[in-house]
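What follows is one chain in structure tokens, specifically the form predicted on its own.
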Amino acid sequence: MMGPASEIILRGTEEPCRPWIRRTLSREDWTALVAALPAQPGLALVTLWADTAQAHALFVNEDTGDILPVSTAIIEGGYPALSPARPAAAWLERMVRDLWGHSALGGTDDRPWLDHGRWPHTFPNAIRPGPMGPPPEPPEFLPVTGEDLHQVAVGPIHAGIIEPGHFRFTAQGETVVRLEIRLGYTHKGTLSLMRSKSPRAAARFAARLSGDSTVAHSIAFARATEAALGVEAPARANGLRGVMAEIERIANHLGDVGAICNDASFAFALARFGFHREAMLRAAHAAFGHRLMMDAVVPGGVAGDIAPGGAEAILAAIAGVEAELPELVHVYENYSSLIDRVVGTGVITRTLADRFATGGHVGRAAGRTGDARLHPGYPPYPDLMVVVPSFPEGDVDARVRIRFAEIAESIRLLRLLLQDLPGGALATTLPMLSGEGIGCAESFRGDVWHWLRLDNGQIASVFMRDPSWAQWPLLEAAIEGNIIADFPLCNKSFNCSYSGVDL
């Protein structure tokens, strides 16, 4: 059950990171884990990052439940690459790459990522960051090889307000071939904005690296704080945190399923889903003072306490949910021209979303069951027997159905969670202090991972894992062999955020 690869994590060295161990490696015994990967498939790559001095990788035994960080030192400006045993490393050692300047070598894709050529210096979080690049050339994609192949490009720029990525099809007729996904166009530089500030002050960053997921990536932030300085967040702001977690579950499952009927042409369900959704971001301003809830979760608790009427309004806004739910599902399921379109529309199996790792709707749509609020688990989850739907199918459809399930869930969590929250205190003083810590939170799309490290209380390192990383790659397996009239269906079922993989 441990796996060659597992033991080789666990020989490293053992560093002082909270509530996981994280263990340095050798070059040579980085390079052994990278041979020992592909005898133990079940060692999942959840994330990979760099500072200036090291390549750091977390690892989940998904046998075990063992999560197991580990790192290497950057020698002569590389480091082993983990692309060839693990395929969803490749985007996020381009990543390290455009920002550190650490070469993955051996990497199955050494191609720029975020940097587009445009940026006035190469390797911004290096020590010494470069000079701006030459003028930049046309992106390079990869080859395709057939007869009567043609190519389509969309984007970056899209017809409605949504994120800029440029998406690159390969069609044999009307059927594609290949997908390749480019992205980096809403590259903020937020990691070197959070370095050297607090917690509390780089919190707002944190909660703006995905704004529609912003309660879950400020839950992470939080925990991987608290984490790093031991210490707890009172029992009332975890559960306050929770109320905020599911209504933003809710609301953007709500708004999904309205855009994922609409690219079908069934306008009634985008008005309903819609109606019902804007009904819950009201019920959130009503009781935490805004929309999104943004900045309302900080290190050390929660920002403020739920307004007076405010479990009012939202007991309110999810009575309407469900009372209505049960008709829409059932219009859903009986609209036999939209049911047409989604089933055994842009499938991917239960084998893929294991090599990636997936995670949310998009990973639990292909058999998958992990759930962050589960394991590693967190407050207020802990306590309330969590249920997790899964569905065998992988395709657009099944992405749907988890949707329903998931709604459904999460008003019955937020019943709970408002007749028996905690009194007491909404936040603990954070001590100014070093130390490194990891906080997860499971956002509407996924798992969400943090990990810092504080010098006197200050941020000397950051990163943050969005679960678009695993996602967005199966997006481009999804499409292949489906028409292209069809990828906006595809694309709102996973609706990964551009935003999130930017940084």
Contents of the next structure:
Amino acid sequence: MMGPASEIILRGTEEPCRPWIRRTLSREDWTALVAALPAQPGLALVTLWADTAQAHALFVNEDTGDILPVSTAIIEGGYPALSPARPAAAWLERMVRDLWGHSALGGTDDRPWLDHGRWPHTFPNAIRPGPMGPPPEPPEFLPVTGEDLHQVAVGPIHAGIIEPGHFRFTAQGETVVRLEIRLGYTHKGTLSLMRSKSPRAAARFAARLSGDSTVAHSIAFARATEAALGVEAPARANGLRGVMAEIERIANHLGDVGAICNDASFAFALARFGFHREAMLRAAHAAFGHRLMMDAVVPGGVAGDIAPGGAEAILAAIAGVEAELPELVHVYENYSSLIDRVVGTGVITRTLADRFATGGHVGRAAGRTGDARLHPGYPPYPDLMVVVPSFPEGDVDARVRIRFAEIAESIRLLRLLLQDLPGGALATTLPMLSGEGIGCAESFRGDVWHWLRLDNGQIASVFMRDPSWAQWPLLEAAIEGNIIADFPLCNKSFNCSYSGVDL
Amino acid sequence: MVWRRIFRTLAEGPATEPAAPIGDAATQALAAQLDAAAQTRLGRSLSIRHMDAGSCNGCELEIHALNNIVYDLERFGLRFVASPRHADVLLVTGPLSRNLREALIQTWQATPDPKWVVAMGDCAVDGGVFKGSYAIDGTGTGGIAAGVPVDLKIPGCPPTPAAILVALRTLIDANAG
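Form predicted together with the partner chain, following the form predicted on its own:
Time for the whole complex; same chain goes first.
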């Protein structure tokens, strides 16, 4: 099914972006696109970003599978907003305004996002950044009206060992009627630091956008670079990237499941899952020289080969997980005090997940089935017949069960990958060329997308989209009608990245 | 199932690893820096408050690992607390983003004296790869020292749990004189 909005995109001027052609629309056509979006709900907005001259959006037609990057020129400092038709655009439009200074005309929310009034200048990615703004004001939160409401302000410094962000709860008694999340605290100016660097040098920043997904972000960045330059990573590099990505997925899911159970005070699960997570990280260190495998994936291939004995270390670690996992799942399912906390808690509906095109365990626990390893798909996965779990319930329990299923599937994939690692080169040389590319990878959180434009081998413009952009807003919805005491459970079952969206 | 595992652990011994030795020279060097009054007051038990000053969350993953049963931080008298008001040590990660500068200073002010600040990870030590960004404070040597005085640095991206453990135990030993 084509749909009215897709047809407008396909009318645009083709730009040489690989592997998916980007189309530039006139102001009139972009306005028509915004008007046509409500009639085509299956055209999912993946992300929105900008450079100094254009605003860019990445759509995926979930009915046909088409991937549609589309742009429009910035005219008089603005572009027609997407947020009236796609609520997921609201945070992204605020981010674009703060970094590039382009206004989303007719947008649903024009409050600052990343800019807290503390940088030396405004619009840091613009050609001419603006002067420093007025001294920081207390942030403005959305109004709430009703009887007997009170607010609970949490953060940016939380009580646990987690990243900083501000949560503003409005509650009636114990029940949350609204949560508003304010982020941007960990903004490091990453996109600006990557400009004018070679892809090899800039990859270190992609690897540090969100430390827990360092492998997935490095793969997406490498694939975007390779697409822009028209080169392919060697088969062995693709195999090793797959091995690293699956280790990362298992380790993160193990850590999260333990932490979710611990938030319901079930320390036994934290101890056992934490033990296996540690085993996975040690295997990663034995195989690739770094526990989180940071900088092990580079544009063009991988930084080094798997160490002698590395495969055996990985196989031993996954055998340990596999041996105990059924017992642990049984324990999880049969401790009524634990199940009482997770079942029916923090529900998000399929409709909401679809509206935000949410991927990863959050989307799949609400009935969605997308997985970047299958669609658009990238090596080494097409031959491995990846099985993607999906549950309809949308609660904390469903998000935990998605992780159990993904751990088991990743163990199967790791065995296949290690059994059949192709020989040959580890990396291909990158030519000093110009070009534009998009890369995608499935992190443990969901689909990661990177876009970049190279000018004679140097980065002219870049954007990195963490799946958390489509998950944080759903967390605001998930906690509505729940009690504040269940927020840690909801939050941990999502485990969105702060640094990943703070850029 | 739970009890079966617990009995097995009782029979076979815990998964916790013996601690690596720590260097005398490092302990003495650190002891010389520390406040003698604090040594008598705090002894061999330190409460740690973690604060993220803009990290990528890689350091946080390794701090979590310290609490797992393999490293079992608490056996050394070290424990993480929920409020800076309960803390003796601030364990700070991240390059000190400008958006967190005020929060770091307030956290430091909320921590009662005597207190120590540990800069954990390359970012906290000198800004790491983010050095020179408009969004990072970067005053002086960069890192969190641009906002608060630093007593101990743990380099690494991120430092391994073993390295963090050695550094924190050095702090205890130096503190206990």
